[in-house]
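Only one chain comes next, encoded as structure tokens, the form predicted on its own.
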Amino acid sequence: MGFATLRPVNVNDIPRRVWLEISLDTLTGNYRKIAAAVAPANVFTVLKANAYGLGGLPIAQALAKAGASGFGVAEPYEALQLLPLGKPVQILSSILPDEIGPMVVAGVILPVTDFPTARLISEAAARLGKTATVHIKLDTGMGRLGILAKEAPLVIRHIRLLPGLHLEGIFSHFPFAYETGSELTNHQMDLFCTILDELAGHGITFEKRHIANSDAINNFPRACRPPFNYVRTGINLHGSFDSAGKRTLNVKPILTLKTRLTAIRTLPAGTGIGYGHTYRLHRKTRVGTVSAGYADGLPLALSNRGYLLIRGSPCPVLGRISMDYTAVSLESVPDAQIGDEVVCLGGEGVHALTVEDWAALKNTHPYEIICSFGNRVERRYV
């Protein structure tokens, strides 16, 4: 009597325990609201770090269909993934010497952060028989990358003489745009405009001029108006904002983090919960164990302070969140069952949990929250 042949288990047949639901309709709706708010300026959508961890390619595909003018990324690997969509792709930060040749061949828009970089791009373009499209990056106050403002007019005049370069754009970045009325932010725009005027006197102009990020779109309308004709937006696409500043855009959250209830137990009074027993039950309590922890992006700061949603009801977190699991009180949901869906972030109504809520608990900013979902968290596009 033989044994039946067993089909190998396909990993894709096993549902993930933790997943992000990402609404592409809400994403494109947010994009259209931003585009309308800054018109006639065009919008570069910033998808660095794999669209802040939400999935660069699916999000880029949706934004391309919605009419995005182009994509901003941080490094070459990200750029190459998006080129097949037929939109301009720009590296916004820096370019390393050994990256220049391949990026010139691929047609990626490159940043020029200093004269030596411009010369290397020019040499690569000449060697390859190409013209490299570049944007000049100005340091008007960020202190991170770019040509210092006081040196920029002279350096750019020298850059223009290099062969093989198409000086398409010029841009800078704000460190304080989330602070309404920031003097530094206004000074940065003044510097930028002064540089443009001086260069125009030498016959140097740029097709694309951009300084506004998501914060500036909300707090500094001037950054979205001439001479600026492009803006860059990332976090607002996701329906999130910096914790400070105005929220003039009526954008909506695009993501919901979900998992499942994996165990239900009634534990006696005095039971210590989790590592370090940072919570001890005051009475006999129905306790649920949820299949998500800090490896999935749940902040440790939720320990003994936050709540998750089961059947729409808030269930307080008990004890310290661990890597894979979180304990919650089920006193508010006596009908909860193993396998129930658990909303960790998102939801509807007054108990909805926002990215900004988690950022406040963690004493950080929303960018870190969105970028923190672990690689075992499945991204589902709905």
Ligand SMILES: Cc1ncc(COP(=O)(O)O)c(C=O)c1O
Second form
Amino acid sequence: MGFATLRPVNVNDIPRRVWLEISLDTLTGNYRKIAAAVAPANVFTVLKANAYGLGGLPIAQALAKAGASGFGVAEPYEALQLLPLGKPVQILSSILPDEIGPMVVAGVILPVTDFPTARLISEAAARLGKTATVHIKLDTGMGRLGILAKEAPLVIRHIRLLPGLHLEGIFSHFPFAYETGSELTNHQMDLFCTILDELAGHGITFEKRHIANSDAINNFPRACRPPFNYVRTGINLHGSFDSAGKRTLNVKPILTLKTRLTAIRTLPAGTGIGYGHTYRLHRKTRVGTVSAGYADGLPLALSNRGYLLIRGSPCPVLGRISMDYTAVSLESVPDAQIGDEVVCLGGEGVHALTVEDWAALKNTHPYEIICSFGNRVERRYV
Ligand SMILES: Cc1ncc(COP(=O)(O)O)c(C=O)c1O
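Switch from the form predicted on its own, shown above, to the form predicted together with this ligand and output its structure.
Starting with the chain above, the whole complex follows.
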């Protein structure tokens, strides 16, 4: 048979080596638990950074079906991807001058972080013959973006006079809401309420008022009650929590990172394993080479410390994790075969590996773990 008769290989026909299973049922279950916990407040689902790296569109589709009332994103590129779902899409952080026109045309809800931004949005709306829906962003203590609390009443009264703006919402953000009883967090809510009262005295009210993130939902019930009538949740949707603080919600992890066993060798005592030979076999050992490494999101800190699951058994990591491969001891799984599925993160039962476990090992927080799965890792929605 000549080469010309062979069918070209389609890249999508080749099974991927490493994949992240994302349980959409668990995701929507988490969403419903959050919604029930904060009701009658509504929930904005925060899908920044491509839904924390898991895939903005499929996650948003599932959440929309489950009744999510809108999506929060960080920037225009993310916003445009979600607009076709027909739900309100809101940029939560900042908007650059040259991004304003296209976003007003598209109907994305914009943050007003200062008076000049409000004026630019107003001018764009006038130029385009549109009304731009905006949420005023207050800096009540985050120190990142927004109108400073002490200036807010006056600045907002001036913003109110600009044409072409629908001041639908007002919001702020917490830096410490994981700390139950944090004074700053309570002070931020007091400031927010004072600003609302002062503005109400001038006839300025907002349909949507929000400050709670996942931390606050778990640690500050006050942030989910009037005058606040929306919350913004991201990490709890994934079944994870900030490293510190209470875990009031009974949300479940949605992720399992899997790969396959690519080699099995019995190596003699004294063999050095991987870069730097940071591990040396004490005795003859059955060593497996697993097809995932730090390029896929395995923390380098798992080197010589963590384990992966093969056939339900924990297999200790031997030596340093490399870019594409990780060596493990197969002593606890004598029946392991090349091609076996390997669970790197997730799994069931006592040996299940959580995002929080990896975060603790890596000395980081769960957000960084969730956002750090590699590009070549296939996202599979199950
Ligand atoms: C403004 C804003 N609101 C809400 C969230 C959601 O935070 P979390 O994932 O902790 O719920 C974020 C995320 O960093 C944010 O920046």
